Partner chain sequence: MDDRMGVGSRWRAVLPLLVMAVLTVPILMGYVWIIISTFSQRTYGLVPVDSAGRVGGLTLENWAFLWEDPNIWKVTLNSFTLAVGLTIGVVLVSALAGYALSRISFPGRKAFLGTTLILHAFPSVTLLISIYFVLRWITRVPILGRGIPVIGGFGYDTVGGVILVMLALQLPLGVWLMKGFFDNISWDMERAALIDGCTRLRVWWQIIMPQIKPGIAALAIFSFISGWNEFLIPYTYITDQEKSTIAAYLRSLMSDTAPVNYSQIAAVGLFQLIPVMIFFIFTQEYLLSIFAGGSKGGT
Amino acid sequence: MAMTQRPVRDPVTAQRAQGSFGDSFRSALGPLLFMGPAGFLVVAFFFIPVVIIIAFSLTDMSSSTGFQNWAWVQLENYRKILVHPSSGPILWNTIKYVVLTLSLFNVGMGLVIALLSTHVPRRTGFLFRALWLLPRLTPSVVYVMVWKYIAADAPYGILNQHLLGPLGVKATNWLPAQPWAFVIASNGFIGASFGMIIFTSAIESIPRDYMIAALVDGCSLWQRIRYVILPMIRWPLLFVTTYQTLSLFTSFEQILLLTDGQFGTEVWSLWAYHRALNNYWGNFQWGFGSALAAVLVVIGILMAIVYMRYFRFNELVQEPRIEAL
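Where the form is predicted on its own, what structure does this chain have on its own?
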């Protein structure tokens, strides 16, 4: 019988392999420890609630069934969403609200304010940005009441009394007359302050050598913005656009306080809130409301993927290339 000889392992090779594994573990331990608290918060306050919401969406749970007499209905709630007569108009309202608020205010005005306040004396720019933070710092109820008084009919409305009245425009209650203008503006002034902070920090972090070189080459202000500033702040643009898109899809606080969905301003997240937690009839449809919320989760994930591909996320997170001479 032939005897098979077990290969002899080189002690030096074994020690090197063990050492490389230990080094890899130690190098990965630090980032894991730093990411641990944030990872715990994401799992506890995002992943687990999403799983619970999806589970609820597969049931007929409501105030009529209670928490004991409910039954699994699989995808019935999603079928109801597809055939519901309000799904199309509310989806269109949501898209219109998100696109206009995002482009005009949250990203557009935020970027304009950042550009203006970084091209004026530093103290003036700081004061200008501080004023734009007031809508975000003001309590939501007080902030919305200000907008209601702006739009109110005479003799209380600021818009009628001091702006349009002297021009001969007939006084009216502008909130039901132009509800989307006030919904978008009230949300946009809050969102613009967030983009302003991020964009200002990104612009001020651009090396001054780049700006000086552009000036020496004779670039105009628009050319400096287009060819120097905007390419250098692609990462903040990606972050603000993605974050504010997801925020607008899921937030309804100002709309709830301003119109409560009346005058055709019902959006998807407010529809889910009304069906699940607050409606005139008192029949809280937790299963159907959860299905509406789950649709928002899917839309948010798809939009995040689209943004990452459009902004070339893989190129943004690449390590800098160091060329050895």
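Residue numbers count along the first chain shown, from 1. We call the rigid core the largest set of C-alpha positions that still match within 1.5 Å between the two forms. Since this is a predicted model, take the numbers as computed values, not measurements. Compared with the form predicted together with the partner chain:
- Relative to the superposed rigid core, the position of the CA of Phe67 differs between the two forms by less than 2 Å.
- Residue displacement note: Met35 has its CA displaced by at least 2 Å between the two forms (rigid core superposed).
Given the form predicted on its own, corresponding form predicted together with the partner chain:
So it's only the chain below, everything else dropped.
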């Protein structure tokens, strides 16, 4: 029993148990070592450029003013965006493009391929996934060229020559006829592979026991997907949805190569690119383009925050179980 009574607290040792400056310095050093390189890159290539972009967006800088003769114009560029006749339609285009591509392909098709290819023999599954990865591996110039040849007018186009021709549909160049179908499909066939890979590995790493338990309980395939697989891949779903939404918002390379924004397919990021870096008039409106980009940044940040709330990001981050450094 001797030990159970509590000794009086010794002020010296109690104080020593508290932190000192040296300790807090040492405990900051560890994370700094690990986070340093990433932190530097984030600051140098995201934060500073965004600050510069915002600064530019408050100027009338363009290739005609150069980097010398520009002037501050406050929010003039943003006002221009608001009243610009193209703003509305382009914003609508962007939403249409992101929502349709994301739901049909990047998440939807990705999930479908992942589910199907994990329910067939391994080698077959691998073959299909390899095929679906091809668009991502192919240089975009060539990849888009293929889509152009699929859509092209007779006698070059694959659609006209081998599918619609035999069905008696009148040949035409389908790209101007159905620009959105091609924009969405060409982006989607690349986008789907990202989700496909992540979902496949997530499904494969679901413990066998769960799957067997579901089989024993007599679940149909659909029930197994609904009640076992989907709940268990919540985290990858959050990640793919968020990441791909943001990717789609800011990407435009395929559209640039496919239609260059013609046939009513200009989206916001392409608009910014056209205005700031590449247009027919040769007048690069850096200020106005920067304002367009800044708008995109704001929309993207808002979307990311909404997603993180919705998927309860905080609960998905565990606390470390080691406190020593």
